[in-house]
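One chain follows as structure tokens, the form predicted alone.
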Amino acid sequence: MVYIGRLSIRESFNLYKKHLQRGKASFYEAIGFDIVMGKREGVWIWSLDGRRFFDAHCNGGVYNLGHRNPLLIKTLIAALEELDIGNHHLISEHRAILAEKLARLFPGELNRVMYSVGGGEAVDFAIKLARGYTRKKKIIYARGGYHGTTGLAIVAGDDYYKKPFEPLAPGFIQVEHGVIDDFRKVVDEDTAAVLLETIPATLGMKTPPMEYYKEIREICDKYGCLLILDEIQTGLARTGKLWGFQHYDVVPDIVVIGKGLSGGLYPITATIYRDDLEEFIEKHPFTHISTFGGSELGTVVAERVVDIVSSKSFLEHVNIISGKIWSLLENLASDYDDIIEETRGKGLFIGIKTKSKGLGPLLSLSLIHNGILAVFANNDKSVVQFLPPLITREEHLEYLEDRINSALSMVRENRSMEKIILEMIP
């Protein structure tokens, strides 16, 4: 059976509009974003019509190890000879083995694990755990952040994602990202947790100052509330360290990881939490369940992912290649200083900030027309998210430099289109 190419691009769009999301497909058609994913391998994806793209989107970090990584495929095929998803009611050796492996890679008392299927579900559990353990109500979160679209996670997002679904769960308070004084004003004795992305992706990789999390940690300790860090995108070596929070010399109470943990082959996320927080779960062991969370097939793939990304040689590679990509981007930013304001982020978690909100979408489309898949940040449309696979090699750099240069030239030539494109975005 051949699975790629059963439909044409046009047929795929038509069926998508008929049975899935008409608004999404129609918007893509309107802006000329007519990619339907076909063949995929390593750092590359192809559309059904044969066009090839370097994947600098990676589905937010799902494809850290590239598409269809041979080692992960071999692992999954071998697991299928013996396993299925398992039964979440029963004790599982495979869930236990991965949990032990994860616990060894986290600092302090972060040695407890709860599995989920998606990031929103994992964030929901983190919030439930914080409220259940502390018996407090308030959750403090930052403007421009994004934690998912499930029941509790959605409330810790901007109005674009949650306003249509009011009334929402109470007790959530939004503050400005990066403004410590805002946290000082609202965190109090009734605060269960502060929930933040270590570096907020949907806000365009707006990187906090070095002392930021130390101050947040001090505020949390003062009032006895928990610090939850969402590492769904920044975790698993994406920033050049295994966990993004390691850049800030701070230890959170709860960490949420996902996306890359799946290897792009089997969905799995995890909430890692402090040992003493288990006191609440121990008393209420059946209050949080997930039928497909931590499927045994997923845990086996995730084991292999963790082995790869936590190795010293792999982290060294990420830092070497990220240094070269940063140098490449900074040189281009200098040549196109009428378009690019700055590059920001850490490791291969990069935001290319343009001079205006319309230039971000225009640069995204121009990159796509030049064979690079990258998208703008929805909570700051002036920023293009640039997330190359962590397996990017030096041989890819010439391609990237040439195509990004061509895309920036295209933006310069078509700058009059920025307002039109911005107005088309729903």
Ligand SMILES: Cc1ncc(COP(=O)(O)O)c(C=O)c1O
Given for the second form:
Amino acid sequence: MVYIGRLSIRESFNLYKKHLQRGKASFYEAIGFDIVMGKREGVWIWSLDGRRFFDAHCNGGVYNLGHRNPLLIKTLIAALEELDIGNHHLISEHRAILAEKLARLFPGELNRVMYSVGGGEAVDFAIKLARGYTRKKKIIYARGGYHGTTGLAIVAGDDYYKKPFEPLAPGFIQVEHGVIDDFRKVVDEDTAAVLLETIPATLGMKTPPMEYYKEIREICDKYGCLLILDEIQTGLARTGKLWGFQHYDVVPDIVVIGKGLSGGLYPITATIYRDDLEEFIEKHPFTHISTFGGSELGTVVAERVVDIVSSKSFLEHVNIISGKIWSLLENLASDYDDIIEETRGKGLFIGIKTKSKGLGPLLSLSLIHNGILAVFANNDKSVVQFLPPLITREEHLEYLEDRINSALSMVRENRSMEKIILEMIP
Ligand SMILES: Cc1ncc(COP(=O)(O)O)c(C=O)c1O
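The structure above corresponds to the form predicted alone; please provide the structure of the form predicted together with the ligand.
What follows is the whole complex; the chain from before opens it.
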């Protein structure tokens, strides 16, 4: 191996503490979360010391198609023979082809695309577009939601992420996710948009009631406010449908996608918006710029990703395997009903809700100890986010069942640790 193993785990941690984020590395050390990613292939990653983990974290969906998916690698290598990042000043054949493909996969008038590099940047654009188009100020967002740490996306997050950086952009109002009356109380004629994760990941996959988005849609239409759905985690087949909002029979005005669009190989994100919103961008064509947004190498990989995840057989596979994983988890939940409160979410977008805030981190660490990478949700620490790669197959289920079972029994034996771990989280 040329690139893997140039440092040991210890050396990596030490350099991290010296030149990167000391707080993060020290915290990981303190709780024994000592993984440094080495080899990676399909559903597996290996730490530099050879320990193997089933990746049920997937970097929030980046590895939907597994690590180093052979088809995507082939695509990227072929693209590298001809392309580079491209020049964002110029019209690009490759950006156009991907945009057309994306437009075909979205319902209604969602046929315009703006590319970015990261999710936060793509959310920032969605907010800018909503304000620019509507000429209104208010942005309504949800408690416990997460949309990134860039200039506007950060304001639509919880205090933990934004308080130290005040003053922030004004006009943002927080409501409870899934509670329509809360939204009703604050929406008005000056509301530019409501920005929500379709199912909020950082809040532990708290799944809104079926009628929620229909009501939101009606209220938005009444006040001329736009519905922005952040599908950075829920999009691209993660929930068993191509887009998470399809579970709710609603069509948003703006959708943000990212993570898995990259195929885990080349960063690219996109904001997809309603055709008539282009009126604003048409008048201000050079106001939103991103040098690397929609890099041509990224668009070629993303094209392939989109082809794969939108195929009927792939979606069928996700639904079959998720059905099996749900029943496996529900059986374990009933065996460990002193630890697990419920499993929630949709498709392979799963939250394992434990009985207390300390049990989430304890279960995460126990899973890691048992060869499964899964982490607790930062805005509801009682939940472990469980995101197996969408390419998980039947042959992996026995491993998952066996290891989750061991992890839960480890939690049961070490329950007294829950308070200690919770106190250690910065
Ligand atoms: C739902 C959601 N929105 C936005 C973001 C921000 O994306 P990025 O880290 O690429 O800026 C994330 C990242 O975790 C996310 O999960």
